[in-house]
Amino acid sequence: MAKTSAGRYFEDFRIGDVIRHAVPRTVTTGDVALYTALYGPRFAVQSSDAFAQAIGYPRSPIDDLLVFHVVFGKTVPDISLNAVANLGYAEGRFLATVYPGDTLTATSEVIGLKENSSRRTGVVYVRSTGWRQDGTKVLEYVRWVMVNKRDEAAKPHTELVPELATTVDPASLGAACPSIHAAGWDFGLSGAPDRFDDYAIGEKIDHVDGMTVEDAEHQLSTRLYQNTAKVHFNHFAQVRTRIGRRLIYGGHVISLARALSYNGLANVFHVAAINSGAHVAPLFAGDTVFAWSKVLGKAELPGRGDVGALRLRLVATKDRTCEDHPLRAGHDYEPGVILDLDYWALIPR
């Protein structure tokens, strides 16, 4: 028997498969420091133990997206090692707070399969769950990914495109956020005075700043998450593909855009849910990322007067500034748009 694995190809997946992923990962303050160096997020709750303790946390929690990426990285060897591209997300919920010293593991269930018309690839839908060492669910989400076939003539055993919710019910939000002591929130230290009531549905915010991506940075970040997808690392293989070069991990774009969004959303401190998301176009080393946001909705959380939820559309572009809020031209995305992410996030009231 072979002692190595080439990863799953499209025809290897079966609807209903449940996969327990290797390897457990203990998240440390070292990971937090490296994540901060790679993206530069400045949200006060995740930056300062003293700030977090003043509002009710026992210490500064791990950034929500760092939790997401670590769980995502666990799934890659079994789900997307042979992927062409990660396509989208839905029904994502952050369910428990993660702190330095916690150990994360992951499982996934295959919930859909669809062969592409080219017959060279297919789309695999999985629902992945992240677990803390005590058995607590910390995260769950659905993603779909285009995966190469080993044999173009092979047929999927069953095809099904799952029906997915367009938005996470805001009544279910907040499980990963303790009760916040409003009097302890120092708006001078957080960087902006804006609260829940200061944002209006329909409001658009250009986050102004840009960040250029380098090969060393995106490869380092992807290794930080133990993400082994070939498209991010193997230049030898990628130059022989249609794209011809390494792709930057889509999660790298999400974290860059979220970090840029501090300028305009400084007090939006907790990503509570991902409603939907699409990687519209690839990003490559040397491209510069910009971002803007639109407030799609607002919601009060049942039984909570400390925080409210903003439904935000986060749009990232490459080599294009966002003062005109680029998104769509007719049915297609405008040139330069690379990410369209719809999420719920919490902010003090």
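Predicted model only: the values in this text are computed from it and were never measured. Heads up, when I say rigid core I mean the largest set of C-alphas that superpose within 1.5 Å between the two forms. Residue numbers count along the first chain shown, from 1. First, how it differs from the form predicted in complex with a further copy of the same chain.
Core-superposed comparison between the two forms: the C-alpha position of Ser118 differs by no less than 2 Å.
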Given for the second form:
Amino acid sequence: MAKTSAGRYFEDFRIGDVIRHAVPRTVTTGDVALYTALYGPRFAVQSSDAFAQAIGYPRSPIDDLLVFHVVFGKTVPDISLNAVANLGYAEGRFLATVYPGDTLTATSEVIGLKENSSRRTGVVYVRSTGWRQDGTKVLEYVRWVMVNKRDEAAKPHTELVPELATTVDPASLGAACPSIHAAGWDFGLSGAPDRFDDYAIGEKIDHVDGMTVEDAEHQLSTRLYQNTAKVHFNHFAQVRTRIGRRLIYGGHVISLARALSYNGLANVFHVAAINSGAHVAPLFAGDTVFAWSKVLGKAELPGRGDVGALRLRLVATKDRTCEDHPLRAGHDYEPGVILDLDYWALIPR
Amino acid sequence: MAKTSAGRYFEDFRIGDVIRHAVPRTVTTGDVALYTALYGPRFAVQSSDAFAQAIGYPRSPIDDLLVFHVVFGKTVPDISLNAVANLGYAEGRFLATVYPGDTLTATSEVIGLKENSSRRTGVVYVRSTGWRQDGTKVLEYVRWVMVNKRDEAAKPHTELVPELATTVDPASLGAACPSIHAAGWDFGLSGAPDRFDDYAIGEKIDHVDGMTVEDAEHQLSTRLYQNTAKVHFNHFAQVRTRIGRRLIYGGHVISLARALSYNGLANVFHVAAINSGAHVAPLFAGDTVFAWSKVLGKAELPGRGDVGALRLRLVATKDRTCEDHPLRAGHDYEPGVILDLDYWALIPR
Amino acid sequence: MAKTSAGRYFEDFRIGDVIRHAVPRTVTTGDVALYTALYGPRFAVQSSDAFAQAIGYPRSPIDDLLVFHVVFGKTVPDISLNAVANLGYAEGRFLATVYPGDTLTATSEVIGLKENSSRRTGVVYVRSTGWRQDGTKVLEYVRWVMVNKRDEAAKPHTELVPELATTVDPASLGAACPSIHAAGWDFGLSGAPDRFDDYAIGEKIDHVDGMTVEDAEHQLSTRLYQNTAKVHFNHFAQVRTRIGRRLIYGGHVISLARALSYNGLANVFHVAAINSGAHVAPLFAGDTVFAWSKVLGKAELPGRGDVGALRLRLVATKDRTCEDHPLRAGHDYEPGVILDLDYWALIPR
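So that was the form predicted on its own. Now I'd like the form predicted in complex with a further copy of the same chain, please.
Full assembly next; the chain just shown is listed first.
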């Protein structure tokens, strides 16, 4: 009668399984303050109730990525406790606004399984959903992880690699963004004059600033999300591995890069969708994170004259500045690149 | 006219003294967020307003140990500023629920004094009480500390070693736990199916996970509790002592071990009493904390069919995993053991 | 079309310019909890809603220095992103109480410019104002910073060194302090019996305790204030400078010293004005901060029998205790002194 959970291994997953994740979490202004202290975001809508109210929100919404991290955290004990690596994200959509006081829960459906040729691991694809206490979906995304097998001889019941959209259809964006009262948007207060029409496809922006990460910081953030992945917290175990130290939660990098991107994308106030994402290389304490963005696309939203969508590639590096927009070197990423994230975000028109 | 407090020395205490401690403290959801970030607890009642409401709470209560630390912190300037060591706890009982917005104050009564044979120190026993703004007692516990003497020649007015119960009478438990609406308890959301009847006396549970502690983390937590004990904060002074570094507040270890114990005790939602506790060895930054539990006893609560009480021994170690349940080696604790805590906790029936 | 801001250089400022700073910020109990965790303040009015209500506040106000840091943080991207050094403060006045839920914005007027003889830098004087969402001024202060020139040959349009008061007129204090119901002030709860009449001009108080600062801590605090000054966060860049490491935000030192000053100034509950301040030497992670105070003056406030004002010199040191009240050695500050702050604060009569 084991009372502790050892987590699922590859052969424990079956296509179609729907997993209800444990530990509902009420998100509060306390979490918002910590999120600010951990990354230093400055997007006005999330920073100021008064700003949010002037454009039509009842108050500041919870930062989209904080919602993502909390939902992601819930999935870890069931999906990725025995994961070797978090391989990618796709089809991520933010579907409803979350406010302080809302409670989040999560479920995941297994949508793909593929044994690796080594037979020691396999790839598990899940579509995870975040829910609000009233039964509203707030977030949906697919991620796939490489998971250890318990028994090398075990075979998956069915193998299936799901077909995933390379980008989220822009016509489906905006569900989590109320109608914006454009005249109330104060571009002096938000920090830059640039709006939808001021960004051009192909444009590259170096976000200039760098942020060094400490072990205490990423541990605080990862625990805040109730993410229990062992590699982030257990120095005693990590020094006995090939890596030799604690790994920083990839979501910490996403939030740092997003906060840095304010300098250049000040009015890009809402992450509406995640098209794809990869943690290209690990980040460790003491490393300094930089970031740059490229405008991959632009889209008008059906029936909405208030906001438009920018498709952005957000690239983060460690110990390497981004004035030269480092990305690819042949088939590989350039040394120092740690994150390659492709997302849709909303900006006033 | 010294305006600063040097704290009490052993000979300053008298049996029967009642000390009102300074600095009332309103506890908020901000404190809850920090508590989550510092330890990563996942007990559903404290994590989710919606979960708490479904079983009969008006909202999530403040974590019992957060209440304990805040009350404890208030007692430090008067009781243990000149303490050499925090020797033990007994007769701890949680007496009323505390919610965000409540203000806590504390008092202590001196109930015992005993000079040590060295004559340089003595042991002070106090019964400390935490109060809510409305005059309700929320917590009561005895602790004893070894306190320096100012003057080696000084004698205590009276010596008395109080008789303390080895365990809190289970019939007195449950005061801080409202009647639980059992049908509303969602064991999928709480994270494990195990309830009162699923635990057997003598059962041992290794909580598996490890958590490495950083100086910034324990300083943040200890200041959050307004605990002023110098040994936790002053590297400049500590390097000049035999210990050579900052000591981590023992309560930080208790909260870490309790948070780790979720993995195996997911439904053990309320610490109702502390029977005894000892900080067996100090913890330092960089050390990794592990924990295991043993079920020492079980008790039904008079008139309550909703919850039962488990008497649990919670043992924490540093840089040593707990699959072999390390505890005693002859008369001593095994190397690596840092906490031995005996408490009553409630769980749904 | 640069979308990122490189900040203003010396020649970009003109006397009379009024700059509206970006990123309004709603301050919450989450920020209060973090402020407590970062510095450990114990002033009862800010710590307890119940205490604050007993003396006439509707609830605990936001700590004056937290208000200061948030307002200061907003000014950084426009004023001091290319600053070499923060040279001084004057004429600081707290003008209205700020409560959780209030939103702060900031503006600055350029009131002085002076090229340095090296021609590579100049001094910029600004009067910065913090505003509440309802248009009320909450804070006003002058600071001057040494700012790099973009082009050594550039000349300022006008040069002017403003005349600044050496102290704020005590008759103008008290605007941010409601009428205090003196009978409700519980000196047992606040932590010391000393009130206005108990302090004498010339009195010196060693605040005894020391607090070691970690990189994670000052980064958390500085990001909490959305202060973007690069020197605090970017280890990668700092190791390539003469300094070789991250500098700790001077305001972090002010708040630490103020929190330490509770031990000796427990009833000095409100910072009403900043007469002058200088960051004498930098602080680095691993250093331990100590503090002492001197009573420079006392003043009754016109028409107010509830509170009086103490003019205090707050001196902070690093890795040096303050029992000998270190300050000046000839024309220089003594080694180890890092902060020299002259402020007015209120205390019950």
